[in-house]
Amino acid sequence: MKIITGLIIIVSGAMIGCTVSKNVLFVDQLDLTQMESGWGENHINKSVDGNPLKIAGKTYERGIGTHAVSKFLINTGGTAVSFDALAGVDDENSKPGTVEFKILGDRKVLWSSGIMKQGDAAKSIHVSLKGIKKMAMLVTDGGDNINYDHADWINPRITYSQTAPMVSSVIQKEYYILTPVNNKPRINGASVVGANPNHDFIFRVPVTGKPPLKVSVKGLPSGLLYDSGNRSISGKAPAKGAYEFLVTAENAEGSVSKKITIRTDKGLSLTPPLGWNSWNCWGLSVDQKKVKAAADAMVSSGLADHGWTYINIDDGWEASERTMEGELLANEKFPDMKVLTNYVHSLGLKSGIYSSPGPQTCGGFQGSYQNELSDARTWAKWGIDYVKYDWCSYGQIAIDQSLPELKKPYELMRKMLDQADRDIVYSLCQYGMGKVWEWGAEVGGNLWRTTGDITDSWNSMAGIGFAQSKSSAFAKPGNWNDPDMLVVGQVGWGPSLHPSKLTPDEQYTHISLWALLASPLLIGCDMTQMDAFTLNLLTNDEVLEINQDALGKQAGLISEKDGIQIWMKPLSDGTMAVGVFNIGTADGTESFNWDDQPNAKKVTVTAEELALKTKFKVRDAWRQTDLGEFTGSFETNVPFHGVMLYRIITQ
């Protein structure tokens, strides 16, 4: 295990400028860059919005506006005498949003508010914190999973008996690389390919090792070329069919062979689509230097080489107006699309884009609204490979929530799609509403997002993960449930980026459970800037092909105690993906590293729980080895919010 070493500073009573009084320590005056919020940025005497803080038609003026769920843990020393605060939903809700708050102490529970609304008077606050190390103030959602809850701590205080300490903690955070260095040749990626017939055709062949790498294709079926120079297989896609042919790839260390199945009768998206979209980076800001930048870093990282495909556009790239004859334009940040995704596919690999069935796009930008066709034939003019066609505005448009109304914008557009004459795939972006897993394919997508906006924070990406259960029936190979992008490496949602919010054990959490329940997997960050630890969570080839697998289910959770779940997906070569994931439990108190250590649990898998008779081998995934054979149960030691990642081979 190699480790990277790096430095945070945790949070831990150091104080900016002065107090009202010398044992008096307000909240306000830490470093609140470390105080997770579930949506945008926590604010200093200001709502989450930047508003000013507003309780129950009471103003207050001095406080942190946060958005649940919100955690923050400050080492109080054992000094500390007390922890006082006023606290309340704020009026600034859009819509009605249930919060609790609490304190925590050393992993107990000291004081809850119990589920409080929008309306709601502040409760006071007065705990004792005699003999407390370190502290947590905690805002969860009240238990409904809506995304509406902005909270107020309001003058958050601790009391000490003597002057107030001025601690500063600054401790290592080890960025470990598990997966080891493989020099033997190895061709990546899906075993099966779909396309439809007659149409234009891409596929770079994925292929890792020690350079010099020699890599030949036989066997393609009439109309399709192998390029040695960028390892792509391009041209027309065959007739109606399913065709297989041999990629042989060898070097010093060996030599290795895969056959791949061209399908042409099955549709698009057969496996779960690996790429990036500029959104978690960019946001609006996106330009064409910054995706030409994007689809360069794609190869020379040698992500490509491990199967990732797509250069997606999200919003902002959009014209303010249309030609006389309704066309849609990209504005003055991308000069020529059509030069861009030639450029983009000279390197094997595809072009996505982004488009809203509503007038507007969610930044402003034009929509499709009226204008699907036209859009339709101008992306498969540019040679768009994707599109994301995101609710945004049609909420204006749409007569009610009803699942027709639902529906009826993504129908539309899947049939102007198949009148483009071109591969797209289609992803609906919708946030889960009116239970899309169950009819997203009936619409013609070939995946759809099952949930709201991820943000790199624990909450966010944990409550979004691990709630995807309810749709793990309806993923299948070309309809796949999207629990949105990956947020690792540097985010930001804009021109300015900081690295995840997530710890290294959260990102392979992360990583791992995209993996199991067969995800779309978007990268999010700069990869222009991806540093040793980000670019080998993406590239572990044996992860990559659980999620790539060509059986195409959707992980289940099969066992759930003491903070600990176990996860499973059926591969297509008979063996199982088991995932041990260390979550916490459900009274907060494990939502915190109260040690700042590994704090690993150990656990015992049961063949029961695998639903197992026989013995069994265990392989971990992240570090590639082999643990041995086993009769009953195994055990494991997962690390807190981590995982440890298992392929099960049965005799």
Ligand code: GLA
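Positions refer to the first chain, counted from 1. By rigid core we mean the largest C-alpha set that fits within 1.5 Å across both forms. Quick caveat, the model's predicted, so the values are computed rather than measured. First, how it differs from the form predicted in complex with ligand GLA.
- Relative to the superposed rigid core, Asp620 undergoes a CA displacement smaller than 2 Å between the two forms.
- Annotation: Cα of Met416 displaced by less than 2 Å between the two forms, core superposition.
- Fitting the two forms on the rigid core leaves the C-alpha of Asp91 displaced by at least 2 angstroms between the two forms.
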Given for the second form:
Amino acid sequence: MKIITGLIIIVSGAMIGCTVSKNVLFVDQLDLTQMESGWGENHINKSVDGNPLKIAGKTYERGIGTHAVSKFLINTGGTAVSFDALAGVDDENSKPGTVEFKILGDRKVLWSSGIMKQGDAAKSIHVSLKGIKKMAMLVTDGGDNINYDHADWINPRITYSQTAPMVSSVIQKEYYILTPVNNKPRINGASVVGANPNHDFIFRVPVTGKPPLKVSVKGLPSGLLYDSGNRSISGKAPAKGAYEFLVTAENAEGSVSKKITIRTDKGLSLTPPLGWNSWNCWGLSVDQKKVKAAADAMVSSGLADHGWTYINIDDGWEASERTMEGELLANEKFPDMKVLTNYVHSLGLKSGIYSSPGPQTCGGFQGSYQNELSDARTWAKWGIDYVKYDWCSYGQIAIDQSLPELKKPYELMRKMLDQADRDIVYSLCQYGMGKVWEWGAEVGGNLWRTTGDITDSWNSMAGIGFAQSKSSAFAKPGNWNDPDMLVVGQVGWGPSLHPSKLTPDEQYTHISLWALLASPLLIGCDMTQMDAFTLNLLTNDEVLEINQDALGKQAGLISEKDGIQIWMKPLSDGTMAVGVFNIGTADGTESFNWDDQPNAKKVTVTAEELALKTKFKVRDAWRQTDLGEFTGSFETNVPFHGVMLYRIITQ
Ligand code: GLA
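Form predicted on its own done, so how does the form predicted in complex with ligand GLA look?
Time for the whole complex; same chain goes first.
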């Protein structure tokens, strides 16, 4: 296990330019990038929406505007005397939210506001911190959900017995790497690839191993050719049927072969799409240079050799005017879409784009309303391989939210894509309305978002991920539930980025859970700035294999007790993937890393839970090591907010 230690030094500016006592440290002087908020961005002296701080009609000058669930851990080192502040729900929202403010110290709740709602006068906090080594500020969702929970801390400050320390807080985060380096040749990715007969076909063969590496491909159907330069197979897909070909990879460490099947009788996305999307990093600031850089980085980082394929442009590429003939155009940030997609294809990768069935996209750009056929043809002409179709302003067009109205725009674009003469993966985005998982396949979607937008907080990621049981039964090859894009690495919704606020353990949970859920995996970070930890998360082939399994089953929750959840995904070779997650309990004290070692929980996984009657072998998927043979049960230690991901093999 390799350990990269990120040392976050938080410098107190308590003495700088302040008229208050030098013994007092205002929390807004600390590095608030480490403060987690359940939605939006934290602001100093402003609400989470950027307005003056206002509670129950009273405006305050100094404080921090945040959003539930909000967390901040401060290393008080045992020398602080007290914490003081006012706290309340900000007035800015038109709908009222409810929250609970808590001050924690060394694993105990020191103060709690009780449930507070919008309009309640700010509550005054004075808490003794004597002897406390670490304190935490927590805003919970008040027991309902985080909607409209805009929360303000007013004048939050820590008083010390002497001058407030210059370095007030040193919080250590261990970005530990579990993915081993594999020098042996390995052929990665899915064992089955879907395409439609006679359409343009492109497939990059994902192979890893110590260079020099020789890759050969045998038995391709006629019409397809392998190019060893970009390791891609391209040409025209064959007539309806199943075609098996053999890939062999050799290097000084050995040789390996794998059969891959091209199916032209089952549609597209026979395993969940693997790729990148611009939204979670660049938001509306996306441009051609950034997309090209992403494509280059997907290859140069090695991600493409692990099966990552799509380079998807989200909202923000569209011009405001169409041509006289009504043809959709890209804006000035994308000088030539055709040239861009050709470039992506030249790397063996695929190109994706975004639109809305409404007149406008969510970002206020041109949508496809009443231009559906023309737009589908334009995308096909550009060489687009994937379309995300986002409801947005279609709300103004739909008569109501009945099922026929919800389905209508998606059925329409399906028909138009069918006329476009190109393999285009169809991604429905309407946030789960009308239980889309029950009819997404019927309207021709290859994937459909089951939730609202994800952010890089535990509450958002876990709130979405662990609520996916509802849709499990509907996932199958060609039709996937989409719990939204990944929030690991440098994210930010553009133009400025920050490291994901998920802890390292939470990031392992995120990737493991999405793999088990057979979710589309769309990287949401700037791939030109990936560190070793992020790359480790995205290049573990045994983890990706769970996601890409050809059986196409989505994991279900098989056990839940004392803050531990076990999820199980049956795999095509008769084995199963099992994730044991430590999601913690509700009082909030567990939400913080009080010790140098993260809180871990001992868990016994029983054969009964796994419905096993015989002996079974257990393999740790992240560490890629066999743990031995067991009967009855096996034990494991699961870090707080972390996961142990296993492959269980029966005799
Ligand atoms: C919605 C979607 C996001 C993103 C934005 C673009 O919010 O859910 O994934 O596509 O629109 O404006």
